[in-house]
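First, one chain by itself: the form predicted on its own, in structure tokens.
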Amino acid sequence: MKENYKAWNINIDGFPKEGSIVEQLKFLINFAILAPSSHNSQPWAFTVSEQGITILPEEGRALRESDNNKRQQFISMGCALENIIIAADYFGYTGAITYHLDGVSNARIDVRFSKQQKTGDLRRDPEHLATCITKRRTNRGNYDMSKMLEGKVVQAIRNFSTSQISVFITGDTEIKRRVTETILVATDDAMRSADFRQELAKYITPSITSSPIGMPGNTIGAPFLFSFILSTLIRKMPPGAAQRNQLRTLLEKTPFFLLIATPGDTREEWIKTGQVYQRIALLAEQNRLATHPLAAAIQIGNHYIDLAKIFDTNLRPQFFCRIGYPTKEVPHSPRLTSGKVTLAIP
């Protein structure tokens, strides 16, 4: 396996049940860098010491351009804090969260850990979604239109909201056609911006690639030989009509579309719409399920407001995807290894 994917290959019953609480956690981290992320730009890092673990933004790996308020960037991190919440039920630890947000330097979230209180092997819980983690993969592809998803899994979807967030999920052909229309003037404000082309290039990379981040041609549907110059050509100019057309298409082949709104715009709200969808994800894999994420709609100008009044909310959208069973696997993204993102404790 080449190194730039090793990350996915965890040994689930690797967990050091007889090390100290630091070997344990950092076993833990293995779980939150397979989190999605905008771009797989991956934009985390960790701290780990017997108090518990610490997530904080990346600025390194930002999106300046298509994520100038930091959204997206929280929002995968949440992701990420999810997976380790996930991952720390299924070896018998409970995770308490606290959330350190109101400076941009010092934004922060702590997890403090402690041991459950159950008997028995938990780790043979085959139905438990940490076992879905190391499978979870964006598929940006067609889905069977055939094939609409169980009444029981658009309930369990739904069963996500609070009263913190809400979440909406329709197979209504009229509300899908409306958010595709959105969607695709959103996509075409975002891409006649170069500053935004020149960025998504940086992330766009060859089917074979070494790189630990960005997204492989062969993970957004790209022809093999045509992988080797597709950064390029996004970078010297704006998709035409043959491009729009074929998100249209991939639009309009999603049986269901999905929607996360809270009440405002924080940071936290972020934090907690990542978490949410990341459970999604999950148990989207549990059922066989795929998701794709599209952010133009929620993160360019005001289109937002477009898609509040179709799902006819007073929310504020946070976060959009399609969600389907894919008529074709795709391969994972690329992860820097948990190593590169844990950070010494000074």
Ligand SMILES: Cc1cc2nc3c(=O)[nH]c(=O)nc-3n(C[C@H](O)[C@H](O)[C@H](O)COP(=O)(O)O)c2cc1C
The other form holds:
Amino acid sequence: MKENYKAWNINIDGFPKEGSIVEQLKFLINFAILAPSSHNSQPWAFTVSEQGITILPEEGRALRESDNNKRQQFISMGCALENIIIAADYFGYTGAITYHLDGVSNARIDVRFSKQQKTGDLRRDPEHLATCITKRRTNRGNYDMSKMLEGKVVQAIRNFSTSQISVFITGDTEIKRRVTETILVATDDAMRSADFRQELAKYITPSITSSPIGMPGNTIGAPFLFSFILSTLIRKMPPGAAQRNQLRTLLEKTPFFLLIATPGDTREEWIKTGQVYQRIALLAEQNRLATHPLAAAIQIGNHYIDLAKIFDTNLRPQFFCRIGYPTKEVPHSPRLTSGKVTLAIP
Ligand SMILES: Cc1cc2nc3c(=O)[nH]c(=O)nc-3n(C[C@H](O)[C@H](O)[C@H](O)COP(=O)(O)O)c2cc1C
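Okay, that's the form predicted on its own, but what's the structure of the form predicted in complex with the ligand?
Every chain and every other molecule in the complex is listed next, the one we just looked at coming first.
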């Protein structure tokens, strides 16, 4: 296996039960780094001590053009955080989270761990969400329109709503039609910006790549040879009618759309949005469903206002994705190893 894909190869039973607390927490970072992130930029860093794990935004991997207010970065950090909480639970630890997000330059999230007092059968649960972390991947392909989501899965997804986060999921044809139009316009708006394309192009790599960051062509549906020129094409010119139609077809080949929205628009709400999305993505994986985030209508211009209207909510849309049964498997994308994103404590 190539170096940049090795992170996916975790032996889940390799948890250092007899090791020090620092060794055990370092093992959890292996799960954190498999989280999704915008452009697969992996804009996070971690420190590990006997007290716990701290997650920090990594400015060197932030996306300045597509994410100038850092919403996508903090949502991505929330996904990584949730992987830590889920993996810790699998190994018998409860993670307590404190969000320190007010400072401009020193935002951080602290997780402290306590051992669960489990009684009875202590064997690990083979159905636990943690076992889905290494299987999950974004699937940008068509989904099977003849297979709807089961009512109990839809309900389980809606149940992630709390007083601070609302999860909307819909298969309604008219709502989906209006959302599709909004996403198409938002994507056009994003792609018209040469700066946006310049940044995106840096994260599109050929299908064969040694880069630990970014989206290889085979994860975005590009044919093998085409994947070698895709980055240059994106940089040089906005996509045309053919690509627009491709996106329209993709959205039409989607049985359900999912939106996460919050009362305010703070970093803490962005992190919590990422946490909820990651749980949904893993629940989807557990049920052989796939998800595919699309950030343009959330992040570009005022299209989020249209999304809110279509979903009939006063809340601020934070995250949108497609969800359904995929018609094809897709490969994983590469990752920086946990050693590369775990910083020494100063
Ligand atoms: C906050 C966030 C925003 C994302 N936005 C998009 C998007 O607009 N379009 C897209 O195709 N994928 C999007 N993705 C998916 C990422 O590109 C994907 O997670 C990343 O390339 C890593 O691949 P993986 O999820 O298969 O591990 C987004 C993911 C996150 C967490």
